[in-house]
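In structure tokens, one chain follows: the form predicted on its own.
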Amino acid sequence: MTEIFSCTAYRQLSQMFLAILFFHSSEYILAVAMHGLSNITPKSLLISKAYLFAMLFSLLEYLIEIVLFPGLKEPWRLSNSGLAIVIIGEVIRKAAIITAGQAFTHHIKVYHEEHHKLITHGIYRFIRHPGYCGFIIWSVGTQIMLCNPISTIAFAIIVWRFFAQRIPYEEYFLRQFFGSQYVEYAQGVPSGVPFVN
């Protein structure tokens, strides 16, 4: 039991506190600056049921590892690796939110309005996708940086899988917004998610 008190679950369960709650109140942040109070809610924080239950999931494998197998939290290469990766996932998603400015929501768009541009310039002209980019790579960065080997492909196969859906189905109404200009540029950059095209 007191694996759990150890200097290593301090340094790794802090870290992951610190990047959830991080990435959850910059979200929130960035899209009250982008679209105002008055258009936020609370689901702008980006915490369902599912990620809840995920986190949680994740955060008893790692108790239940500390306890039963603390040298497989010790790996310090590993769990360093993991904080790096977690904060190239944050960079990518925080740069995508900010090049987008209003045309970064947290719900895909099926009516075009006026603000809404087609954002080909910055982190946009590497990945078309970019915030879904960074989501992966920050959501398995934390498991990695939890030594969490369960957690770790199941984060990577259920948010790739999430997004594999979500993908094809906000395309739809960006080809149907902007037309050749959006197949055009579809055609010339990757998805930044993995077997997505």
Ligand SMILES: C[S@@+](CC[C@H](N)C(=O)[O-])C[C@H]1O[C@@H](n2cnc3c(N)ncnc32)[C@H](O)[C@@H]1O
Given for the second form:
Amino acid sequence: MTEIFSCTAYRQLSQMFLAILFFHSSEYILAVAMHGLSNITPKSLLISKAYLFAMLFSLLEYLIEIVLFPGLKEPWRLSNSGLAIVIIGEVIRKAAIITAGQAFTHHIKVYHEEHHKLITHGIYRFIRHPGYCGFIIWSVGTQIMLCNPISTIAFAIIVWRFFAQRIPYEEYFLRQFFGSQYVEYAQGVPSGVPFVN
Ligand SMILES: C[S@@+](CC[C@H](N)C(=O)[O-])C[C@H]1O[C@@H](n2cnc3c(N)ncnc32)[C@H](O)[C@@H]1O
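The block above covers the form predicted on its own; next, return the form predicted in complex with the ligand.
Every component of the complex follows; first up is the chain already shown.
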């Protein structure tokens, strides 16, 4: 047992645990700070059944591989690059949440509220969906950090597909709310999610 859970495994699993803990607790704290505790539900922790399934799958992959192919987990440069990618993803996502403030809601708004202003400054000057871009980077980074080949590819495809479907829906309402102001903004600024215009 001690041999299976080598130093590498302890380090990688602790980093994963801390990455997840930091991500969800900071999402919740920021949601409370932006919207007030009374407007927040446990959904702001962003833990869905699909997400839990994906994370458990990745943990299972890790455990199977560390037993059967321990050498797969050893490339420390790759694992450290994963950690760096996780941090970059966090920074991009949190910059989005802090910049957008009350405009950043975890559900997509389908009715225009008066206080909802179009955000085009800060990180939104460079990409239209930094929150989604940051999450894709963060989630794929967690799997690179664990040196999980299957989950790295699966996370990249599944998370990308999720946002590729969500963005057109979200932008339909943004065009309804902000009209030509949003159309012009979208023409000049890339989405930040690969292959999504
Ligand atoms: C989960 S947030 C994600 C925001 C953005 N898609 C991102 O990735 O940073 C979803 C809410 O943000 C709002 N939203 C998205 N882009 C916005 C912008 N540029 N200005 C104001 N609100 C925006 C949408 O109306 C939606 O209700």
